Each structure stands twice: as structure tokens, then as C-alpha cells.
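Given as C-alpha cells, the chain that follows is alone and in the form predicted alone.
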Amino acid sequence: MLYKESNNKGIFKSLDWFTIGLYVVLLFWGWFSVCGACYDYNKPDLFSFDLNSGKQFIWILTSLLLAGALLLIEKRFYYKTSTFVYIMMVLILLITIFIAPDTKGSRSWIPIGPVKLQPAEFAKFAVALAVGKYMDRYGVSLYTFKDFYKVVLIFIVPMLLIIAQKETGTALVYLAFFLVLYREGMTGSVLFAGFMFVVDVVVGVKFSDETTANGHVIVGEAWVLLLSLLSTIFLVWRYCKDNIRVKNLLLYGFGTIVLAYLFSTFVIPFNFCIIQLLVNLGVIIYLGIQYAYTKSYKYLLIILFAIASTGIFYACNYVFTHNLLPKHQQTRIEVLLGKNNDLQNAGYNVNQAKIAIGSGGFIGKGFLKGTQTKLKYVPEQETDFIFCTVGEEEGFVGSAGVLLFFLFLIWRLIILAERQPDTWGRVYGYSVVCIFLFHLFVNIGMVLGLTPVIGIPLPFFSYGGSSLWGFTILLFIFLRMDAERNFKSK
């Protein structure tokens, strides 16, 4: 839907200046954090181009100019060009795989003169525009499989291309669009399935080397198969409203597993995971028969979930034993799950980050006075681990302040998204919210050792022009959309 001005109120008076103020505060707060992370006593000039603080200051100035330019472009231009921009970004991501030089094992950075840009950071706004435009079409419903898979393809395609660039961390950010779809009516079963897959992977990997007292059963395998069965039964109860079949599944399925466990424990020890696997396969066949009778796609989706969740332990085991996942990533996962301490290698970054944050105490050591950061104990402390600089120099007060400002930003963006007059603006707004939320949760989580170290930046804080420009474009396109919310349609 397109808009024209219906009153004499200027576009800049309609802007949400509260959000812009938060942006500016976070922008310069981030710059001071970069200064603290890269400060060199031999080169005290923070504006020197020999230091990342000087380079970041230039990126900040150009970001402010970029923000102003984006606010001058009408909303209808973004709407009309969204498909073209998306196609061009997909092509650029594809080309990047072949032309980008190898940088720390990935091919995602394109040199342009004295700087290097990462197209994956700019693809986020293009995908958000395309998803919003598709959802704005008349008659689109996420309850229909045709519309659901089409909108998922919009962000899965660039995600796969970024994975091909060996930037798995950046690619995972695009999963945030599932949260956007949930707001727009996607069934909660998709999020539940995703959550259960994560739980299955964590449980399966963490306990893959542990066995029961009799040594016949792998604990991780037993738990994953049990969780798969129970979650499948829950989905049948929740979405098929079939209490009789739920009772049958619990009685014969879960009951059989309990008997097998008791027999293995107190009578003859054996690997009762074989019985669990047979029960799960029996449940899948049973649900297949119900689907044949009812032709309900809900049964079909639950069958697909049951197959995937049943096989996820064996898939993870195959990936780890055949080294399909790079060794350093395997080690990072094992360190996160407590299977491998490895404080001198894969766990070194997180351990040093915790020390830096803890050493800051309540009010911090003061600007440019952090010993852990000055002595470069924390690798990547200007980019992925920038939050440890905040913790050391500004302490609990500063760390809480950063989180509070991000909370204000996300809260405000949700308000702006909800007041949009069309689906396109609302979907784009929630895309911005979910991308920021994903970056914030994962980045700070990995610094604190709560999430895997996957290498994604903290918005407006981490050093880097591509991410700063990417977040600026993402945000200010939405602010321009919001400023036109009171304009009448043409």
C-alpha cells in the first residue's frame, strides 16, 4: 500500500526521535567501548587511523550521514524496489562465495579499495523488505503450506548462501524471521519443534559418552528417543485434539518403554534403546495410518517432526564421528556443554571474557583502565567480545545500563511495529526487532558462556563498518516507514 502526505506536518516532525536518540547514545557508547578495547599507550590518540577507534569514528560519521539519507527516501520507493533489492542481494551473496578471499576460514568479505564489506550484513534489510512485501499480498495465510514454504524460502535461500561462505554464525541470525512469522499467525508448533530439536541436540551431545550402570545403554540416546516420543504425543494432543489416540500412545508406547527399562534394570541387562527406537517407529507408522484416513496435514507435519527428532541423535553422532563439523566448532560445542574444559584453546576466549567482566566489579575500573583488555587477554575484544570491555571498565552498572538501553530500543520498536497501518510495515518492523533481539541474546550469551561462540556482533558496539551500516539501514528504513504512518493512501 502506498501513501501521500495528508497534512502539513513535516516528515521530520513525524519521526520517532526517542528511537533516534537511543540510536545515537548506543552508537557513541559503543565507540567509547571500542576505544577502551583498542587503546594503546604508545599511540594515545583515539582518533588515529592506526587504531580501530579512529576507523570506527569514521564509520559512525558515515552511518549518521547514511541514516539521514535513508530518511529522505519515501516509503513507496522501498516498497517498489524491495523485490529487486532482494534479488540483487541474493546474487551478490552467490558471487561472494567465488570472489571473496579467504579471511580466517570464511569467504564473506569483499575488498573495496581500502575497506572490506560483508554482504551478509546488508542482506538482512533486503530479506526483511521481501518478507514484508510477500506477507502484504492479499489472501496470504501462514496456515496454508503453499504460502508458508514460500515465505520461508525468502530467508532460507540467503541463509544457505551465507553458510556456503562459511559464516554459520551470521547465517543463524536469519532464523529470527521465524519469530516474525509467529507474530503473523504461524502455528506455535513450528517454534515448539525448533525448541525440541535444540533440546535433543544438547541432551544427545552432552550425554553421548555416558552409559547406564550396566553399560548397555547410552544415556544421551535413551533421553533423546524418550523426548521425541513424549513431544510427538504432546503435538497430537495439542493440535489434533485426539484424546483417544493420545491415551493409546501413552499406554502402549510409553508403557512399553517403562517395562523395557524395568526389565533391563532388574532382570536381564540389555540395550533397551532398541525397544525405544521400535516404539518410535511404531508411533510414526500409527500416525501415518491416521493421516491416510483423515487426510489432515497436521498428522503429516507431526510425522515429519517425529522422524526428524527420532533420528537427530544418530545424525549428530554421525556429524561428530565423521568430522563433518569443523573440529574447532565441535570443541566449542563440547566446551559450552561442559564436556571439555579446554581453557587454553577453544574455551580460552570465554574464560578470559568472564574474568574481564568479573574484574570490573560493581562500578568498573574506569575508562581506559581495564587491565584485561589493555593487556589483550581477550581475543576479538573489539568485535565479538566487546561486551567484556563494558563489563571491565564500567562494571555491573555499565553492563546493566547497556542492556537497559537495548531493552528500551526493542520495546520502542515493538510499539512502532504495532502501530503500522499495513502488513508490510508491521512485518518489517518486527523483523528489525527480532534481528536486534537475536544479536543481543547470542552475543552477550556467548561472552557469558551461555551460548556457543558463533561470532556475531553486538549492534552499534562491535567494531566494523559492515555491521554498523547494516544495522543503521535496517533501523532507519523502518523509522521512515513509521514517519509516514498517518499519510493517506493514493
Contents of the next structure:
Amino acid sequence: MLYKESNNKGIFKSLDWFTIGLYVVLLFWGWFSVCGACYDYNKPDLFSFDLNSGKQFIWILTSLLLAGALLLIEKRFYYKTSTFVYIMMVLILLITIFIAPDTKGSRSWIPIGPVKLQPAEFAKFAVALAVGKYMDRYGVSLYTFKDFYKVVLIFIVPMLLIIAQKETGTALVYLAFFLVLYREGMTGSVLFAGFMFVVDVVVGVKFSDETTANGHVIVGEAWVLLLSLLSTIFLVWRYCKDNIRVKNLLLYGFGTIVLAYLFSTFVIPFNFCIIQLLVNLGVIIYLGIQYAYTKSYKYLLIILFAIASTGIFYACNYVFTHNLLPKHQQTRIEVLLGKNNDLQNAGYNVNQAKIAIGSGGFIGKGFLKGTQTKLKYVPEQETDFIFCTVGEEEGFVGSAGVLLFFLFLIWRLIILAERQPDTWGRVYGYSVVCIFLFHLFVNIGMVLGLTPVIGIPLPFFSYGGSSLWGFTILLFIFLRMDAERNFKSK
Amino acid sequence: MRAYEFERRQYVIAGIALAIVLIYIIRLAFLQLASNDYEEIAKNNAIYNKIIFPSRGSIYDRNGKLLVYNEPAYDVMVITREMSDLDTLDFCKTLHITPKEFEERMAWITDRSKNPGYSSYSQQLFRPQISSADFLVFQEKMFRFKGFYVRERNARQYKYPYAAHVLGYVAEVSGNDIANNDYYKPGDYIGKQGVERSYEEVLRGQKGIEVLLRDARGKIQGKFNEGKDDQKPIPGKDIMLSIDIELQALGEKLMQGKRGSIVAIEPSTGEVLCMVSSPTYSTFDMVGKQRGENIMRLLQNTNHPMFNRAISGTYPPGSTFKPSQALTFMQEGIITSDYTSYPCTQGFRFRNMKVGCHSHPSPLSVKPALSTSCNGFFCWGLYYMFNNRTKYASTQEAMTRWKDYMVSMGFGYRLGIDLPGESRGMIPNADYYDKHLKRWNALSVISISIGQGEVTLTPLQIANQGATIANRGYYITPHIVKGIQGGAIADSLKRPHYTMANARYYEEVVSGMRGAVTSSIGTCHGAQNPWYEVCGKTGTAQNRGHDHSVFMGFAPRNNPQIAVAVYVENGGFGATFGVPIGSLIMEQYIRGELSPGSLAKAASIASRSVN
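Having gone through the form predicted alone, I am curious about the other one (the form predicted in complex with the partner chain); can you provide its structure?
What follows is the entire complex, opening with the chain shown before.
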């Protein structure tokens, strides 16, 4: 008993009040935004429970209570129960698929009394705890395949279950764990490969219909093949440290393509992509020979990457021409890449969101004065497109302010994560960091027309109790962990 | 701990976060700071300027009798989204339309290519201007016709069928109206003719604007900026005409079946008491849905009933022009009233030239010449004036002098009445004859002295001459509007214009014109009455067809209350139609009613047609 009391007193002192301050500021800033978004000209009482602003106020108060309660739960409690919590969460996600009623095509909401809860929003902390606990075991190395795939499995399983609930957006958040793994030693080539795939898809799809002046070459195809070649050579240089081979590859591979390009442009026009394809294949065979000599698995992985990135243009083309993606997802990608300019239908949301933000100007129209959002020109204005209200009513000052506050929060959480005494705490801390970062990146990016429309909330701003509670739990478990950093033992 | 070797990766993650936030802030700057385009688009999205139309001013006659006013008209509107369980048959029966018309109209409303402003959330015009009777029935049943509404608008209504030319009408603006004036928008109404046109800005008032917020579905959600940007409409002002509607009614009745015009003016003020142009049309034709069709029909009529002859028609004044000649000759000293006599033996004879006249004593001086309307006297007068080389260096100079007199009497230029479409008539000058006749002298232009030849006047100018004589030498610009609610008519309509002739010469002319009424051989003998002294001058204007019958007069001789001009196309002698119509108008105005004898005379004239 004595130990416990002194513990709690110390907690109060060593709590990171800076983060708590940021949390409270963002919470109320978010509430004002929800007020602006759901304001009804006929019901001016913002605290009315008819309005989402009234409900959100209750969610905020309960979140504060929840936060306080979480600060009282010791770190070791999580350590002991995290496996159990994780398994329970996975089971709940699984059951949800079958018991949740259909809400706009998604099966992720469980009605409990007057409210609806979304288990997917609560699963994040459980997965983060589980990943941390696994990583904390002695001798776990992300360089060994058996450890790596187990860690990945811990967050891929709930991700797949959420995809099965038709909440692809929420599921994609779990990709943020790759960034956590990167901090813990996973090779950066995974991030690099992922980044290059995204670039390839963007370039490939955007220019899939464009041809060069002579009409023989599809621009997208040529660029994707070139990017694939160069990124493969980069990986060989970076991870195999084999400068001679890199020189050879550059000289013969890249050189051939340059010659083919010049010949096509100035002598006889022809589809030089065939030459590019042959060069890429040549590189793959060359790397295969290297693997046969060295038996280094690195070459094998690079070969896999080379094959995938060479084929990605053709794969995307196939997916888009055969309509393999759900219609709305394909349209969202086309809108983002500027290939679909139908502002009345497909491009409506993003265009109206841009108008809302753009019309805010430097200092905005003022609290409750935004017209784009209140008059329902922007859809999903209280939830996923809440940043429009910030942009319209608070202008550049407000919206840049929100971004900077989130940057402070992330920066502060990185510092907290780095000062954790153990891997568990650090991994959990980085999970919090990366999940916030992913939400910020995708949600605001989509409102600004820079990322595809993926329906995930902006932490503390978007209306909704589940996500608010989810983020509160995520954050305050970590703050309690951090407060215990100076105590020994678990 | 092994993980330490990866500690530097915290900066990579922090760097990613920093990069994302920076890129997003730059993007925000582009959206929010680079241009105001989005602000405009957002305004166009959300702000709906609802136009509030002011009520148009009413029009009264000089005695305060209401002539033109506004009456609510009812348009049937529909919000297609709210329509449900419509009993189409009952609905069609109520509005007196066929189910097919119903289908066609609904198809038209919902077709965005034809009806670009369509929204299923806002009111669409289903049927304009239903009758009040239909409205009453419709209103009772409206609860059964879900989604249907009635919009009230103001439409022009008339109390009397008279004075159509003076009042004009109101109709939808034309493309030209919109192009010429930013105030008007398609669908607005504008005065098209008469005082509705000339006093458009007074009558219409100023539109107001209600700045409203419209949501994405086209539904109104409230006022923008708590209504601070709203502009209240300024209602149009009422106007009072100088027209006496009773007199106007009598005039129109007398002119039935005849082409021509009556203009009566109060000499002391220039106020037009009646202005008849015949054939005319009923003001009631300019109301409601049938207006367009009626106007087309009127425009196709070969008698031009929409043409306001009183101010736009130009006619040879004939002998009604002679007083102006008498005044000119006396003022210029060509003749003296009692001593100068000219011979007239059945007309003016000079070498091979002859201008005919009728039987009367000869030779004669100016007063009897006016009374008997002697052509010879005025021809000699002009001859001696144009050939007077002691006064004028040339015929041209004499002609110019003569023209200056005519212009000072209000001829040859627009008088400036406050109605659209006034003509200036024609007073030839020396240049005109130099150009058209090359070599000319007094004899070549002699007929201008008796109001023939190149001289033409509008009936308004003839009446104005009557008013000038009644005033003994000046006139006030004739005008049709006597007063404006909370305002005044233009100063230019109140100023006296003096002619070049002295009042004492006018007195001579008045005696001559009085003689025309009192003398047994006077041309206006028919205008004699026991109540007041009438002065008059007839005219029998020659033209290619049958002569026009003209009369110009005023009464009473002293302190005249009314000057009148009557012009009946192809009506024959001035005494045939001109004199009786003119005297009836004067009697009605001065006595306020017609005597039994006059009533019979009026009925008889009204029943006579001139083809």
C-alpha cells in the first residue's frame, strides 16, 4: 500500500503536462469546429442534444473523465493484460462483422443504447500494446524473418478484420505500424519500396492515357519503367554496397535507354518502352546471377522489388480498365489525379471542400459564420471533412495553427517515446506518434485534395464519440507509462 | 539495448511529420491567400439575393379619381420534391387545364435544359396569373395538392377603359431595356407607353434586396449577416394626371368611328385636360395573359389604333393656322388691324395663280378675314410681307423672319410634353425651299399662309396655339402630369413661353375668333351658346383624299378655362365635326355637364362614322 501511494503522488509530478495541455486545447478547438459544422439556423442552442455539438460536448466531458481514470491505472496492469486485451479485441472485431447492422455499406458500428460504438477505433491501443509487448521480448530482431513476420501479423490481422467490416480507411491506419517498426530497426528499404510503389502508381495512372508527341510511347509506362530501374539500382547501391555493379547497371542499363530514347526522338520513332522492358528484365536476370553467386538474400528481395515495380504499371492498367476496384474508390483516385473533372458528381466533395477552405482567406469568416459548411455544400462536414470548417471560419491562421499544434504534439510525443526506459514503452509511444501522424496526413491531405478520399477522422476534431475515446485512451495510457519512467520494475 | 543504434531514426520520423505539415501549410497558403476566387464561389454558392419588388405608384385623374392601380395576381408554384398523392384530375379541373397540359408543364419544369434554374427543393412556376375565381377555389383545395403553392404578385389594373394612349401600359422588359439599363433584369416589368413610360422611374420605385442563405439543396436557411445587408424597397410614387377622365370619356365617345384627335389644354397652366386619339383601344386589353395577343392584333390593324395621333400625328392645320399669320403680319407692320384691307373675289388671284375662297364681303380687314376665314386676305398678307424690300433684303430674309414667328408660337419643334413619341411637325424655312425649289418667291410658297403646303402641326400644337391666343401671347409647355406624390413636376413644365407677337395684336385675333362664332357669316357659328363666350377658328384642310375637319377654340373669352383642338381626318368642313365636337368638349368642361340639347347632339355625333 505504501508503495502504491507514493507511486501515485509521483505520477502527478512526473506527468507531462505539456502534452495534456495540448490535448485539452485541441479538444476544445475541435468542439468549436464541430459547433461551426453542425450549426442549424433554426436551432441556435449549441448545447442542445438535437445537435451534434451538444452530443460532442458530452463526449468531451466523458473523455476528460476517462483520461483521468486512465492516469490511475498502472503500467504493469497493461503489461500483464495486454495479450488478453489484444485477443479480446480481435474477437470483438471478428464478431462485429456478423452482428453489426449495415450502416451505409459498412458493418462496423454496434448500437449500444442511444449511442453507436465503432470497435475499430478502440482496437488501436490494444494492437499497439501487443506489438510493444512482443518487441520487448529479449532477442527479438526485425532483421530475422520469423520475428518480422510475427510482428507484422499482430497488426495485419486486425487490419484484415476491419477491411472485412468494409472500413478500408480505418484499416489503412494500421500501416502506420511499419513506421514504428522502422524506428525499431526494420530496414528502411521497406519504407523506400512502399514510397516508390506509391509514386509509380501515381505517375502510371496519371499518365496512362498520355502519349509522346510521335504517338508511339505511353508516357506513364516509360516513366514507371525508368523509376523502377533507377530505384532498383538505388537499392543495390544502398544495401549491397556494390559500386562496380551499380556502375555497370547505370552504364549499360540506363545508357541503353537513353540511346533508345534519342533514336526514337530524332531518327525513327518507335515504342522504346520495349527496350526499357528488356533492360529491366536484363537487370533482374543480372541480379539473379548475383544471388546465385553470393547467396545474399538482399539480392533476392531487390529482385522481388524489381519485378513488382516493373509490373506495377501493367497491373494498375489492368485493374483500372477492368474495373476491379469498387467504383467509388476508382473514382476517388481518378479525381485526386485530375483525371476526372466532373465537379457535379465525382469531384463534388473535394471541390466544395477546397472552396470552403479557400474562401476562409487569412483570418477566416469568423465563428459560426462559414456558409459552405453550414449550408451543407461540404458533405461529411462534421466528421471526415471537419477541417473545412476550420479553414472557412478560422482561415489560414486557424488551419495552419491546427497543423502546427498537431506537429507540436507529435514532436512532444517523439521526445516522450525516446525517453522510455524500455522497448515496450518506446514502441507504444511511437505507435501513438505514428497513428496520429497517419490520421493527420490522410485526413487533412484528403480535404486539401492531396491524398485520396479515405474516410478517417481528424483526432479530437471530427465529431464522434468512438474516435474521441479511442484517441484519448491511446494517448493517456502512454502518458501514464511516461509518468512511471523514473520508477524501477514493471 | 540494441535499439540505440537506431536512435537517429527519430529524426527521420520527426522529419516526415515536419515535411507533411510544411507541405500542407504551403497548400493552405495557395488555397487561402493566393486568390479571392474561392471566396466568390462560396458566396455564389450560399448567398441568394431575393429581389423585393416595390409596389408601383397608382395614377389618378385631375379630380382625384383613381385610374390605374395594382391588384394581386396569383401564380401557381410547385416544389416537385414535396408532391405526393396528387389527384391529377381534380387538380386539372380546378385550374381548368387538361391532364396533357399538366404532364407537359411538369416535364418542362423538370427538364434542366429548358429550365436551367430547376431544383426539386425550390418553388417553380407552374402556371402564371390564374384568375381570382380560380384562386379562391384553388386555395380551398390546396391542402390536398401537396407541394403546390400560390405566389402573389402585383399586376396593373384599370378603372376605366379610357385614356389608353395617355396611360400606356406595363409589360415585361425587352432585351433592349435590359441592355440599356442595369436596373432591369429578365422578367422585370417596365412602363411601355404613355405616362407609364415617361414617369417609369417615379412610378416604379426602387427594388429592394433580401440577402438570404441558401443551402446545397436550394432551400432557404435564413438571412445572411442577420439581415444587415438587406435593402428595403422604395415604393413607387402615385401621380396625378391633368386629365379629366369624364372629359376624356366624352371625347373618346365623340370620336367613335372617326380617325383623328382631340386635345384640350387649360391655358393658364398648360395642363392637358383631355387627349383623345382615335381609333383607340381599351386599357382593359393591356391586362393579364391576353396582353401580348391584344398588342399583336392592334399592331396589325391598318387604322393604327396604338398610334397616338394627338402628339405623333402631323397634319396640315388648314385655316386654324391663320391666327398665327394675322399676328405675324400685324407685329411686322405689314397690316394694321382696321386700315389694311385686301380684296378677295372668290379667292386670291394673281396672274395665273388662284387660291379659292368662299363668298363673303370684299375687300375686308383682318378681323372679318379671321371670322370668315378668308384665304385671299392671308395670301395677300404673305405676298406683301415676302416682297417688302424695305424691311427685308430678300425673300429668304423675310422667310426666316416668318419662320422665327412660327417657332416662337410653338410650331416646328417638339413642345416637350411629358409623354413619349411626340412629333415636331413641319415649319419650312428658307434653306428648305432653296434646296427643294431652287428658284422660289412668295407666290411659290403662298399656301403656307393658309396652313397648307409644307406646313404640318400636331393636334397638340394646334391646341397649344389656342391656349397661346387665350393667354394673349404666351403658353406654358403642355403637360399631362399635374402632381407627383411627395414631389413636384419638372420646372420646365411650369415656365411661360412668350411668342414674338404683342398682347394687343392677340386681342385683335381674339376679336376675330369671337366674330367667327357670333357673326351670322362666321365659320364657327355652331359654337355659339348662351352661357359663355366662345372664340373659335375652323379649318378645312385639303389633302389628297376628302378634306380634314379641324377646329381650334377656347372659352370663355375672358379668363379662359379651356383651349381645345379637334382634328377629324377626312371629316369635311371644319363646321361639320370640328365645331360641334369642340363646343361639346368646352361645355362639358366649363359647365361640368351637357345640356339636354347637347346630349342629343353628342349622341348624334358619336353615332356618325367617317370612313
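Small disclaimer: the values here were computed from a predicted structure and weren't measured. Positions refer to the first chain, counted from 1. C-alpha atoms forming the largest set that superposes within 1.5 Å between two forms make up the rigid core.
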Take the rigid core as the frame of reference and indicate whether the C-alpha of Gly364 shifts by 2 Å or more between these two forms. no
